[in-house]
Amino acid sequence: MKKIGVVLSGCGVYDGSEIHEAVFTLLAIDRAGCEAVCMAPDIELNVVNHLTTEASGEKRNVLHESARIARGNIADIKTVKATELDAVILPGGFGAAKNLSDFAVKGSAATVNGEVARLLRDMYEAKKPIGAVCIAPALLAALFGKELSPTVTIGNDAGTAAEIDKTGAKHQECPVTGFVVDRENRIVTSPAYMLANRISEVCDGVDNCVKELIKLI
């Protein structure tokens, strides 16, 4: 069975994983015969009242955060090898670009967490494929980019859209339930809620996006 690294930024779309995509990330994974293995970075989150969407003042753990949405079933990232893994992929969510990287903070000079970096790079390196959805493109743009100037997308917005192709990445627009994939570098990107209206729209294109990143095994 095939086995497709999950991984996760904590829980919530403005402080964490966007719950819907991944959640809808390891339905496909599950859907297609693989076996998803959950990762996160023990490391601090600023927590965001989900609510107000104002900041709370909390500070909270990614990993455990993260678990929730795994049911306990997940690991810490640092002890996650390439070897063990055929795919990796992230769903999106602001923990993506506030955690997992500062993308947020920094746009186009962002950098990533250094255990994500070293997983990804890796996996680039083993020529083993990687997927990312709504803004977690961004992260892989901001990794890879000088290095590789991957095609990725995060829909059409246009600001986010142009800190990307500052990072020597290069934008292509995507409808909501599409793809780009990135063949030479075997990366598989979707838009999801950077461009969704509906749940439904989500589960599709993760969903696409997902089988499309196993046909690259």
Given for the second form:
There are 2 protein chains.
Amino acid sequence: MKKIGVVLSGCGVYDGSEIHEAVFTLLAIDRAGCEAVCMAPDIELNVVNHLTTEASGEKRNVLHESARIARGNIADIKTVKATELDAVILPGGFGAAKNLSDFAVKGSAATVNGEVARLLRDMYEAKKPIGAVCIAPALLAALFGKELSPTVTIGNDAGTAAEIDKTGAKHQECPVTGFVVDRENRIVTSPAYMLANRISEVCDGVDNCVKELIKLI
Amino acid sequence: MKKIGVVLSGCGVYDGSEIHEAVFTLLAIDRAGCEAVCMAPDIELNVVNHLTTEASGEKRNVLHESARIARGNIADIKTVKATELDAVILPGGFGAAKNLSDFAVKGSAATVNGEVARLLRDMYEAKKPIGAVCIAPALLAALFGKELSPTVTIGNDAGTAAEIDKTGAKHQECPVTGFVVDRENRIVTSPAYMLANRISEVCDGVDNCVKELIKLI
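Having seen the form predicted alone, could you give me the form predicted in complex with another copy of the chain?
Up next: the whole complex, starting with the chain shown before.
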């Protein structure tokens, strides 16, 4: 059974993984007959109250909160090697841009969490495919933009697309249930909640993206 | 557009709503062309660390945590009237048995949160259907067992089924993607993670349960 790594960044769109995107990623992997291997870094996040969208001043642990989505079946990313996986995917949510990287603050000058960067570089070197949805493709641009100039999508948000282009990556517009494949770099990306107005659009877009990711294995 | 109330109890299987069940409930409602109206009580919960499954000693707010699943689009249940809804459904997770009721501690002698009880009684009186999945049917048994003797399912767990029977309700065994309909009382229930071994089974069971709930409107 093919093993697909799922890199989570917390539990909730404003300070972690977008929950619907993460759940539909796990669903699509199961429906495709593959096994999801959930992981997250053991670092702190700054809590946002999801009722008010304001920072609460509280800190929580990214690995512990991600474990909510994974029902406890999750590893510290530092223990996961690329040799154990056939592919890897990053759901979206602000956690991808605030916890796994600092793209939300630094845009094209963002850096990526060391363990996330290590795993993604090792996957690339091993010619194993990488997927990302919603804002997470910006993390791939920050990591690989200069070296690989990958083509990715976050939908059609002009400001975010401009920051992605500044990294050296190439942004390509894409409709909500579609995806963009960079075959040379084995990278597949899809807009999800960067464009979606309905939860069913997110489910369809993520499902299409995961299916394409698995085809690239 | 039909409005389906979704009563949440936090965000995470061990101290709130089971996330996959809640997300698939929202998905099924959208796919059926209806509108989900998310709600939760403004009360405290006792946090469980989902990596270790141990109590952390921390408190969080049920409404604020539920807002993570609802992406902020959620109401305090005390503001929601049965007249505004066409049906209501409760996803599972320990939150249904620890926050919305005390079934996890008191079994058949459990009582139900006042606002949850008020809304469910008003829905019943208005002949509007009620759905519940996973452990949440036990809450319906605790609330309605003596008066209505409803037939419900939580799958096949003997201990939980015995507690449900003690309330005056009748437990009926059911496979993971099936559901049990009590047509007289307009109550539909399904086992979800009380039986499921795979996330896709949960998606299918919840989808079938929501479709039947909507047929009962």
